[in-house]
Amino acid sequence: MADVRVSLCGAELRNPFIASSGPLTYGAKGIRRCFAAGAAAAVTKTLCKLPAENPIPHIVSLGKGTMLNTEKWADLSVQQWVEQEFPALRGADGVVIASLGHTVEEVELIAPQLARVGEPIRMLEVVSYRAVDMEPMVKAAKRLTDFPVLAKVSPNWPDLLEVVDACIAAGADGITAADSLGPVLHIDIETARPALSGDYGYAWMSGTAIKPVIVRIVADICRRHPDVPVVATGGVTTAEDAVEMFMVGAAAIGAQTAPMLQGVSWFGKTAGKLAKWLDEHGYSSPADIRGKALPAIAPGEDKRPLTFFFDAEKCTECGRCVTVCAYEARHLEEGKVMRLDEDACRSCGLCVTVCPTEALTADRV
């Protein structure tokens, strides 16, 4: 069986999966539950000067692995974390990462208290709603503690890569990419009101829907800073999603939405499925595939047409390949006979991606 252990900022993780900051890591009890279910590490909800008071309701499922939220930071006080939650995590079977934010002043207030706590905290993750705050927050965390520091960046910042550059120059030991995407808006059509409470009902999206955004961000960061570990956080629902993140350079995987919607057993199950996938594809560890796709991410367009292959034995005659062809180039006749009008076909490739049995495949000419 493949060895799925990874290293992150000097900490050895028994698998790549980290419970990212969110409801599942509300306190010591929730974090221990994640560890027992297979998470190798966990990031606390974000500690701020004052505990949060969340609007009601503040989380909604959009289906198919996606959620919206208007949730805020930790609703337990820093004092409770320092005096009760962190001590209750001593000896826990996992790496504890303390999240703190959202301003320099709050880092300067909270970081020294975390330094005094020491074990079980192994590293910090700083996060802010404003890009301009990140560099000074990293500097403050590095100055006031000896912990490795992860800088959590937001997909909502147009200058995200410049923020990453600044955080790394300020001493960040790694990057968490990325925070939730937004603001977005979802209307309950039965009530004609926003589905969530909060300013204007605006919310933040996580889960399956944002995965392609996060893959692009992780790839951009890893191409730019190949020696800096990136915790890919956002949209990972399956072991195959994790493989994709590793192939664009991720060092570890953060998850919150998938284990919330599917149950915390997701951590251990997905780690097992990752090991199986690696075995089946001839890899011994995530290190074997880390950054494997990056050389193929380059400027320019490939204009070579596709050559299609059809395996009638695998075909279930579902007709999906025919249905999705906007150019009416593909036809499935009686007896599983596949016809392609090559003059009409634009080699878009959609038909291949919707085939549920891989009866239809394609390659470059």
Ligand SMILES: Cc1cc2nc3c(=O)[nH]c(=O)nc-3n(C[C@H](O)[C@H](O)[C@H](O)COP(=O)(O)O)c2cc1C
The other form holds:
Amino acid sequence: MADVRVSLCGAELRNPFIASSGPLTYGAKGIRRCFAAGAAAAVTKTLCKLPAENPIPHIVSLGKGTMLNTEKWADLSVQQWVEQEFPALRGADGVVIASLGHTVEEVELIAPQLARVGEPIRMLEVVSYRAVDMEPMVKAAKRLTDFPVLAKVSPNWPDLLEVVDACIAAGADGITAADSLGPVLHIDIETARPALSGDYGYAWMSGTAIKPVIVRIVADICRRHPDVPVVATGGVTTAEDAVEMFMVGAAAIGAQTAPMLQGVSWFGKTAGKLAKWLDEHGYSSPADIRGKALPAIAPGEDKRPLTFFFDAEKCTECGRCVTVCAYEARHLEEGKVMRLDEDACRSCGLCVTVCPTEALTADRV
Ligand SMILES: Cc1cc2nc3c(=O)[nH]c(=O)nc-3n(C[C@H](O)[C@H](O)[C@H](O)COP(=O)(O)O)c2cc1C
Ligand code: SF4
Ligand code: SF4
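Moving from the form predicted on its own, what structure would you give for the form predicted together with this ligand?
First the chain shown before, then all remaining chains and molecules of the complex.
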């Protein structure tokens, strides 16, 4: 069986899956539940100067593995974390990462208290709503503690790569990429009001829908900083999603939405499925695939037409490949005869990707 252990900033993780900051890590009890279910590490809900009071309601499922939220930071006080939650995590079977936001003043206030707590905290993760706060926060966390520091960056910053550069220059030991995407808006059409409470109903999206954005961001960061560990966080729902993140250079995987929607057993199950996928593909560890796709992420366009392959035995005559062709180039005739109008076909590739049985394939798709 493939060995799925990874190391992150000096900590050994029994698998690459980290419960990212969110409801599942609201306190020691939630974090212990994640560890018991197989999470190798957990990032606490973000500690800020004052405990959060959340609008109601503040989480909605959009279906298909995607959620919106208007949830704030930790609703437990720093004092409670320092005096009760962190001590209750001593000896827990996983790596504890303390999340710290959202300004340099708050880091200066809270980081020394976390340094005094020491064990079980193994790492800090600094996070902010504002890009400009990140560099000073990293500097302060490094100055005031001996913990390795992850800088969590937001997909909502246009200058994200410059923020990453600044955080690394300021001493960040790793990057968490990225966070929920927003602001977005969802209207409940029965009430004609925003589905979630909060200023203007503006919300932040997580889960399946944001994965391609996060894959692009992880790839951008890993191409630029190949030696800096990146915790890919956003939209990982399956073991295959984790593989994709490794292939663009991730060192470990953060997840919140999938284990929230599917239950915390998602962690152990997905770690098992990752090991199986690696085995089946002849790899012995995530290290074997780390960054494997990066050389292919390059400028330039391929313009060679696709060559299609059709396996009538696998075809169920569902007709999807025919339906999706905007150019009416594909025809399925009596007796599973697949016909392609080569003059009409633009080689867009869509028909191949909707075939549920791999009866229709093409080179390069
Ligand atoms: C309800 C909810 C609350 C969250 N709270 C925090 C938080 O307090 N601090 C933080 O850094 N990220 C927070 N996040 C963001 C997650 O840690 C994660 O970066 C994001 O959801 C993308 O990962 P996912 O698609 O696996 O959920 C929250 C996410 C959700 C869904
Ligand atoms: S590749 Fe695109 S254009 Fe060609 S048959 Fe398939 S869907 Fe139609
Ligand atoms: S999508 Fe696949 S299974 Fe469905 S008709 Fe086309 S080739 Fe056959």
